Amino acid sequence: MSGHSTYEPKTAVERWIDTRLPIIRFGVDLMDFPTPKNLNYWWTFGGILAFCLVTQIVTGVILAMHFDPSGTGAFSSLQGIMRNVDYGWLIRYIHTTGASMFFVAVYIHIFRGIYYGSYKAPRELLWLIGAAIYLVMMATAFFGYVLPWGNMSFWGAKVITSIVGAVPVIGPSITTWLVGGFTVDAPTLNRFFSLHYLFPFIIAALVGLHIWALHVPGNSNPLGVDVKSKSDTVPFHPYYTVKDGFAIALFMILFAVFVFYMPNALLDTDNNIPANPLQTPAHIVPEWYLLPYYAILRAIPDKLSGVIALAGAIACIFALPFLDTSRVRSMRYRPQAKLYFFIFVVDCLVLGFCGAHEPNEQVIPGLTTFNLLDSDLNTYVWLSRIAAAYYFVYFLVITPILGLRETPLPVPESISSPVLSHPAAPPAGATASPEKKG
């Protein structure tokens, strides 16, 4: 798919640059890259994610210029940014809202990849790099969540670092290094600030590798078939630059609605209170985009088992290319797989819903008489356990077995193959138009 470059320098300056650093050739080749002509709007989220990454890096660098990463100054410096820095309120709200928008786009991107089988050969390495980006994103988001040094940030840091400490052998040493002492305090904040500033550039490097890996086998497509000829493709520019630009513009409208009209809707109100080691929040929760994993962690009473389940949930995403045994990529032609996939999407939403509620809170308020297995089945813990069980069953049981047992629908031979094997019949009751006589 990468093919041979057709770029020819037109001026002496271009030739001089091209022989020493072929960056112009690289840009032209990206624009001319043959792309499947049937990509739908689900494929525009790659460009949306690039927009989110640039937004987060730019606003993050500006915020870092005014932020004081100390236990006594962090909370007040953020208030100073909001009140005293020119447009500081706007920069901060773009950054905080951008984190949520980043995860909205990445989750849609991941679900699209699963549905259309974008992880299948020869794109396994592409998927693994994408999963690594997602993992680093979660770490970056957690470090950033702690920086406001509000009460929820402080106690969230204590919970997460205690989870790391539950890892046998290496856990306590990593926790001590990460915390900077024996408990979460000012040194913890300083370390988290350094890591939060560093990790976005690691993400940018991984994105570069992701794009490189993408341009070796080429884009996947909704049909899940390989590109057979040049007639199956169109140049990336102008066809998909315009399409991606339109999608990014729509995404920016949603982004702006949150920034200007409800910037705190996705934030925790307890973070408006300065960190207080003596005042534990009523319900310690992470940001919404980490709630499904928090629900899996909390569904298991033993801490070490919960940490293993949490790590296993993330590992399943990495292992997906090697778990799927089906030779058909797209679920368009796998009706049974499609059904299980939509149940999986709902299951992830249920996990997020459970993670946002207290363990002893009743799903149906007032219903206390229904009891099973000597435990209150109306609690979110049991619902989390059922949802977590399906999460692992989907990856470890359904995906490999279904690929061996299901009978997929016929798959087109190529992107350009006609959908129908015969001309479309006229509607019922209609008569064919008479032929014109010469």
Given for the second form:
Amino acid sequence: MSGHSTYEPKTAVERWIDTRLPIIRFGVDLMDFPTPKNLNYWWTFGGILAFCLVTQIVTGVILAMHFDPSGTGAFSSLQGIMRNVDYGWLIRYIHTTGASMFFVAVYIHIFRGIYYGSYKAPRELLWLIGAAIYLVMMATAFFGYVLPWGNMSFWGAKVITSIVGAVPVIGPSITTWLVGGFTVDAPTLNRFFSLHYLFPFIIAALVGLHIWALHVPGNSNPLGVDVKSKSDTVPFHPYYTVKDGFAIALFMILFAVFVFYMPNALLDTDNNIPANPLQTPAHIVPEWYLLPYYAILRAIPDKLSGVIALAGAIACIFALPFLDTSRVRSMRYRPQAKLYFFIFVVDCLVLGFCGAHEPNEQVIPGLTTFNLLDSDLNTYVWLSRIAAAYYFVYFLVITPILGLRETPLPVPESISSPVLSHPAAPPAGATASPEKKG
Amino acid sequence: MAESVVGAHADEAPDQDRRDFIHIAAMAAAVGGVAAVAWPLIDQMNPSADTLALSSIEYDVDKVPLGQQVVLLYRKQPLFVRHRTPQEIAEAVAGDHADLRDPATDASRVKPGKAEWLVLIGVCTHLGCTPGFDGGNLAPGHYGGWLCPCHGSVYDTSGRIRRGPAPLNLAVPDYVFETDTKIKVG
Ligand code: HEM
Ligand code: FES
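Provide the structure of the form predicted in complex with the partner chain, given the form predicted alone shown above.
Full complex below, order starting with the chain above.
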């Protein structure tokens, strides 16, 4: 970790420990970490995510004590958890709701990063590690979703593992290898349980790297200007432990509303039917957090190209630090970028909405327009095509070009200056001079 | 020349070629070793012998009434056995001349003289869902065969892909007519 340590061992025992394993020093420095004083609530989602990970691991380890990962036993062992295990229903609902809450938090966290340019130098690796966490999270959630061995679990597993089969030549052998049979079956469930147990700990390790990478340059902040002096920062504790704690408390209220009042809102009713290899559910959809990608996959009427687009959509997130040419970090000073960003957020929601509907369904019911290529224009397949096009244009065209062509607003010199130079309260002897603000 | 202790050639440059050789040999041995250990760890995920041993099935097609189909389980996958009506066969043969994505004649997808029996693996070649029978629907964009609920692939009365994202026709498994009405699949 960067910066010098302020820790002074006070007792002989502490000194003894400190010279052998400076773990107390590590903790103290972590709490003392100089943090920009102007972080807003969008910065609390990191802490919220840590809370989510711990929640999933604790409830997951408990579920695993009662869960039977066999083709014949999985479905009924979950019924047992729901009916017979003391508080089993609570622990399972926290785990199922927790997966969704985790994704709510990670999406907000990612959009925060895009808006405030948190991925820009010197935080590119921090961003890449974050993107890797997101990828492993999606895999973990997918493996978890297969475990109840309901009919949606089964067919979801079948569709997702077939996506890999689109790879030319070796694809089908990879799918066979992945599922361990001619098709998804009991061996698939068994190995997915093993991986579902493993992956959260890989996430935990990546989170460690993420925080390490964060503590080298320190946090960015809503203004996007670097920390210039000690007066720009406050120690992490108590300022941000309290702020994060407050945000986590609010988040837990939302969490509890789902757990106690609508635990099935985010689950699929088809998953209350045991897996049936002969009957595909009439309306097959992934969990809500994967819907935008699902819409991109279906937007393209060709198997391989659809899969390439899906992979490309995720690759764009990884590539973002190298696509953005703007030297201004925060979009607070980039009015045009801000506009395209908000369209992008809406675009992602539209994609999610499309993913939840049948491709041939009409967007405006009862209106038949004209047939373009293979479908009527007033269908979800065309809406997803338009939305998918904007998704890629945003990353691959707007982000690189806008940074070179836009005129950003004047950026404050330091974190303290915009506060101190506020016209309503000109402080005596302010260090920053207003003329320089443009 | 300076005095030197035996074995300590301080003033001689190390023999770079010999060092490179040792580095390369050590790396090659390490990579080979890792690969040899990794392979069993990877290969164990392939289908196990008992999974591969799933045997063939026999079925008496006489049990399927005209214009209907049964769905059997073959190697844990749905198998369609369809008793086609003369109209379905006619449509399938007519489709031979259409612009097909995965060209195949109807005759090549049934056994000679047994055009009324269509045997298919009921796995959509897009992402593996099981298509439902489209009830002979011949409205525009439909071909009277199967419709996949997942992403809307449409198959004709010969099980050939006609519309939607699937790249290939529904697969015809290896099967033989053991008697006039009994098939053996696999
Ligand atoms: C990264 C964190 C995790 C995520 C995002 C996650 C996600 C999920 C999801 C979406 C399900 C399906 C729930 C359902 O539809 O019933 C599930 C089930 C399950 N998970 Fe996790 N999980 C995580 C961590 C863990 C951990 C650490 C364990 C245990 C070691 C675990 C054990 C289980 C078990 C046993 C089930 C089956 C029971 C059930 O479906 O409720 N999970 N998980
Ligand atoms: S799986 Fe059949 S259309 Fe996608």
